[in-house]
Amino acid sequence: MSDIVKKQRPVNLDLQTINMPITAIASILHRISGVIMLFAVGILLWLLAESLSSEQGFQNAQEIVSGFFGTFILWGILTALAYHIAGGIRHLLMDMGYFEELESGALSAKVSFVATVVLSILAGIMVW
């Protein structure tokens, strides 16, 4: 018995050739998104105690926000945040019985992804 479970067993799962479904791309890059914005939290407030400690660490804080990186970091938090807010109200929209059939969950990832470029590009413009 032991042996045709085995046998109807894959023996080697080529991961390459599974197909996501969009909606599945989307449940995941939210729940990524909600761990990014778990550390830009703590980035955050440590910028925030930097720059409240004294004069100096104001001017620290300031320098590390107005660099390349420190700008790239901050535009990556506000991505995050806003595709987790538009996933976020897409699932809250689902938990409500919309979207729950394939096309329309499907349409509904679609429409967030568009959101999160278009806040992306308007929270590049705000930091740069």
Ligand code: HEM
Contents of the next structure:
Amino acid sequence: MSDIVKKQRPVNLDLQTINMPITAIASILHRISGVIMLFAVGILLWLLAESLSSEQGFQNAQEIVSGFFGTFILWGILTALAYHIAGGIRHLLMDMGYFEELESGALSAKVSFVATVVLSILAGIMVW
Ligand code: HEM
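To test you: the structure above is the form predicted alone. What is the structure of the form predicted in complex with ligand HEM?
Zooming out: every chain and molecule, the one shown earlier first.
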């Protein structure tokens, strides 16, 4: 088998020259949003535990989520959740055989981006 494979295959490791179609960007963002959510679960559970620990803990948690930094983090988590759900539904539809062609796949990626932008704006209105 190794005799058949050409040893002098061209290898391109220059990331800046590698073409990134919209479907690849959608896929990478889905993974990134999944990892963000993993950390988000930790942050939110810690906040919940803090708010339930005592009256003082509740006030601490309230202060954290009402400050600019806390609100920004909450908005970021909701945006990651929005994209992960939009991208996740797209993945599940692809698992059922839809949007598997180049053109429909690119279109569904664009739809998931637009849905995320809309949901992210709504999340911003909700938290601020
Ligand atoms: C706290 C909640 C969640 C966390 C922490 C989470 C995290 C992750 C992570 C880390 C991955 C792996 C990504 C990769 O390796 O490319 C993943 C994949 C996936 N998630 Fe989630 N997820 C959550 C909720 C959801 C929800 C609500 C949906 C429903 C739409 C969903 C749908 C999917 C799908 C379909 C995949 C597989 C994508 C693929 O085939 O590449 N996830 N998730």
